[in-house]
Amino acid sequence: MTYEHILYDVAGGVATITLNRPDSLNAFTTAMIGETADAFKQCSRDAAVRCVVITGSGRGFTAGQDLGEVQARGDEFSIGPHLRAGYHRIIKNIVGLEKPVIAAVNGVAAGAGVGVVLASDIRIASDKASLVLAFSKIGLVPDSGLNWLLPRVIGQARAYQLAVTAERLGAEQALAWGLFNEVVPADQLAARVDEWAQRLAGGPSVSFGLTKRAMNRAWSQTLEEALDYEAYLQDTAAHTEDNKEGVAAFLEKRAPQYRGR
């Protein structure tokens, strides 16, 4: 698929998806939503991709939904089908992708963009980054998985506060609340994200994916079910080449050379 509204690049085991409508702070149009969902699907199918980075071009991550497109479509625009056919695909593709996903938050992430950030596994932010749930400003409800994702990270009281006040949360406060893993100076963001991406792409990617699967499933499991599922996944991991290489490297006191299988 040829992309017009995002950039897609694969190098050194890392796929980088860049939201690329900088003149509109990378606001999502229907076309860009489709391209982003497709890019994550492509990452899942490409064995050469062992880690994914999503970021925005210019000074923002994404302003969320392009309201100009909504207004232009008038009565033919229906939010429910738009969410189900679009943003839901992105969120489920990120959460279901059994490869690490890094959100490189270079500026503001608003609305559905916060859902994309929180669906990602590792969130590295510029000190110029911020998060804002802007839905209540136009009489809407948080979407794109936010009602599921956000309370699990910061608790319901703080999540509800952000939803109803639509107040902007700065990078340092977001870090303190656990929404970001790291905050770095803006001019160091690209280098720091690259360090993370190379580290994850060079790791035992099958075990990374199985760990993600186990943690996602554990939300809906009892302790007994989670323990049983861990044992099942551990059996799976123990039969990988990466496990054999890791054990051999440990015993031989050398750095492991993982191949992601």
Ligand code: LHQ
Contents of the next structure:
Amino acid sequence: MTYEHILYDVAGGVATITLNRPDSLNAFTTAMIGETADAFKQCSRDAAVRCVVITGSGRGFTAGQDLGEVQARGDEFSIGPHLRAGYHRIIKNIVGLEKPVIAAVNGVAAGAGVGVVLASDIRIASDKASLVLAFSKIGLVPDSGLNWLLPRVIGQARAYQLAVTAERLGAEQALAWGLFNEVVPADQLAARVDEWAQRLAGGPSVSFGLTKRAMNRAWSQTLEEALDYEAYLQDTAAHTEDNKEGVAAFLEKRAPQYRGR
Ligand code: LHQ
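Return the structure block for the form predicted together with this ligand; the form predicted on its own was the one displayed.
Starting with the chain above, the whole complex follows.
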């Protein structure tokens, strides 16, 4: 799979998507949005992919929408359709992908880029990373699912604070607020993300995927419905080879060899 604005690589069960417009801190053009959404769809189709990493090249993760493109397209540019046909596909493809997605946040994530970070399941950040809800700086409202995702993680008061101040939230504060799972020195990010990715790609993939589905669905379920849905999913998980392997490995006091089936 070759792309122009992102890099896409699959090795050892891990797909790595690298946003690759470093001169603009990987700002999203329409073309890059389309490629990113397609790459996540490709991850869902490819049984060899058992974990996905998204990161940025250079010193940024992504600065969100490429504002140069917006200005250049002038009146022809219509934000609503641009969001619906573009960013919404990325966010829905990440959240709907029943495989763990790791955001390797190598630098600043701004605007829609924060949505991409929050849609991801595990967020490992460099100590040089930061998050900026840049929208209000240009008179816009948060998009890319942020009004839904952000208050769930940090509560509405802090979410609204970040939206209206557009302040740059540093990595340590983001860790303290539960936005990142881990913060590591910049020169250790790649190695740490690799450890995470190998571990997740070598795990019981059906269990990992169904857990993501269960947690996502639980947001809109009553406790009664969530209990019922868990029982349904557990029936599915209990019929996997990996469940049998996990139980056997425990009883035989050895490490399990999961195959993702
Ligand atoms: C950029 C950008 C950028 C182009 C840095 N575009 N070049 C959806 C639908 C439609 C419309 C609007 O929006 C959306 C969703 C959104 O994402 S809205 C939010 C859009 N993003 C922003 O407003 C962020 C703008 N960027 C910044 O505030 C800063 O660049 C941040 C805080 C991200 C990083 O600051 P610094 O580390 O100081 O870097 P810098 O500002 O020097 O940027 C480095 C280069 O990247 C620079 O180019 P240059 O040629 O001067 O080296 C910037 O112009 C370019 N760049 N963001 N979004």
